[in-house]
Amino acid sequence: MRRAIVALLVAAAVGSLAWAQVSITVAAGNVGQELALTKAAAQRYMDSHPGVTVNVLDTPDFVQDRLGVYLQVFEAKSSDVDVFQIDVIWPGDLAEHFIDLNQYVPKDVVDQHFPAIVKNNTVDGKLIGLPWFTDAGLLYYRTDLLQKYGFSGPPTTWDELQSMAKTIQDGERAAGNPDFWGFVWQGNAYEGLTCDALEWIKSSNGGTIISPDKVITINNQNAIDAVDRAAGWVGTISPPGVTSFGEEDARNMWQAGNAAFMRNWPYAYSLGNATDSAIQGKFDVSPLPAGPGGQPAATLGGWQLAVSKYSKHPDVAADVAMFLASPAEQKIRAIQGSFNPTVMSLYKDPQVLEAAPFFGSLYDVFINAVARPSTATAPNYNEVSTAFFNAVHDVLTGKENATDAMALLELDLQDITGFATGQP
């Protein structure tokens, strides 16, 4: 079924443009302007290459959906798609299928991006994806309501979350609004979680799930306490459908007025601004709240550029990436879709810190963002993630006690992984 749907969406998209010289198709995403964003980059390249024809293939919001149709073009060893948007986790799981951009980007293009972002790209000393942009997970928060309820600033714990989101919501219900609610996030049983939760542990000091040295670490009091805090918070202070949201779930309620705080990426920002929303000019972002005793923590995110090693055009395809992922491209982007660059220059640009006044604030959170494990269990990020979400998703809908949930995910992850367990 899923093979079927790559074809179809394939010859949606390159159908209509079998005389092109060179017909290059970039699988993009579509969360936010992304979609809109790389189709009028495209164009920018078409115009100053006529020989090249870039086509841009939306594809599924959803993470493990996305790599689900990724892995089917590669196991039919497809040339329909040269070039991929790949998340941070996936290099060392999906190398084996990418050229060595190495061969073709410029060593002085390549030291332009963040070299955090470059190191984890780079499997077997090949460069496997180009930095496109980064992420990573803030607080939003209303400005005017905060003021509003007598509040001076944003939380800086869960617990002062808690309790501001339950004293806004309550006011702006008996104000005439049933619909508000005081905190929205991404609770949906797939990667989204693991970030949000991710960033609860880490905050709470219970740890990365799995440390860098290879220990499974997420069976602590820390980590269980923190599950069982967000668990708390559905029907709460979070409507009880928050168990479904995604990224843009989040974003629609947030975007329409219906909530006082949110986690998301920076992407929202600029939507948040728009002429069209309703809380344009009434928000703000900060770091994430943290636990007791702990400091925030921001899910590092971010996708990067990658070349498929079965395009029959590996030259004009890594030429494509390396004009999407430019300086110029990623400025465009900035400026218009509050996504992070991964040019280190871009954050001392005034035009890009005018639109995005958040980048330059919150650079340490961007620089600092917490790793998900996908280095420590590659090739087995993937099952170790699910395994993750799927076990913080039963806490948060009440299948699962959070404390008998992660002893049980203890035991999956050393079945995935084969290693030790201890303490964070």
Ligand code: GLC
Second form
Amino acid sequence: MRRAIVALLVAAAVGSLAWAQVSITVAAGNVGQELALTKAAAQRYMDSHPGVTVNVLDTPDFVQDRLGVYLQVFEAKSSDVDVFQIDVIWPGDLAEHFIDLNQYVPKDVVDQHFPAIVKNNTVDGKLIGLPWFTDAGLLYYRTDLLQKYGFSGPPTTWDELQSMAKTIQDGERAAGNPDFWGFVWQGNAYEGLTCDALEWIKSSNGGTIISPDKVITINNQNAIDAVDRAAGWVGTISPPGVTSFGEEDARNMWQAGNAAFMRNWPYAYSLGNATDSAIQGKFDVSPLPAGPGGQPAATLGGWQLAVSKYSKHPDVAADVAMFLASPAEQKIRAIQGSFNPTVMSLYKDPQVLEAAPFFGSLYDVFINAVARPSTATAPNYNEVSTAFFNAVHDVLTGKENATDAMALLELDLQDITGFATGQP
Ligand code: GLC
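Output the structure of the form predicted together with the ligand; the preceding block shows the form predicted alone.
Next comes the full complex, this chain leading.
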């Protein structure tokens, strides 16, 4: 009898526990170490919050594919996902699906982050996303090969990159590596190409596709020349397959030791220096090269944590987001995954700087990174970017010449945005 009562009491306790348990699902990225790091962070949250289960959902690598998944969840007004990892280009396009985090996140916590990112994430006064990590395009280069071929430092112009890449490629192939290429980057028809092409164009005084004051500037000679120059790399210093490369394709070739240069985001740094990497200790990073008369340009990337307005537990979801984006968690991601913090003070943290010295030496690159025209074109940025990367991709694959492609793109962008055209 007593045993039965105890069993009943235990069952009741377990039952009420199960009832009290809140489940939060975080839709997260899986590029490089992202997913593993997010899962580890979710576990730390659960360890200190036994009443909450945090599930981490893996989403597609390519930005437009991930957006497609998110849009389906929003379309269904589904509460299945509570926290979304959102791209720096999305606050304007997706604002209507998220809560205002200002309700839950104290101002002094918001103020720990770079003000420019907070501003980017603020739509009509609402804080749509809590900054999680920031990104900027970098040039990765092989220090050992530069030395071997007598180069004193990384290239500062695209022309220099082209000739250095060719010299090293010819030399390495002659030395017995037929798989070696000069330069790998992101050439697939997706958001990554928008980022790379913006860098070629902006660093050649060709503007930013659409200016912050809403003028379509893409149809100019400097932009045309920049895209033509990149088309010339395909099949010469870059593999023909580069026109289907995303970040991870470039990184895999680079990390196997089969490329002299790579354009990529900071996350590739810690993976390149891991013990299982063929290039551990044999590379460094620098600002990207510039075009004739131009200055280097790095596209601003990065990801935020947003809470769905369809969530059943927005308060707990906001707490999870705040935990994941906290200084302590950003520090772990910075050290283990070379993900750039958005918390300013971490750029002075000795342990962070030891793990990723370029956070200090290339600080200006991160601070001056060039934004894509997402604020000016919201809520149509994704359409604008899709028109842009398709036009550039057509030039890279030889379907169209750059002069015609940029002229047609200008017309498309007028249709999408209704903005005027002009020069950068
Ligand atoms: C990185 C950037 C993101 C960008 C994407 C393109 O994830 O952080 O902003 O849109 O790359 O592939």
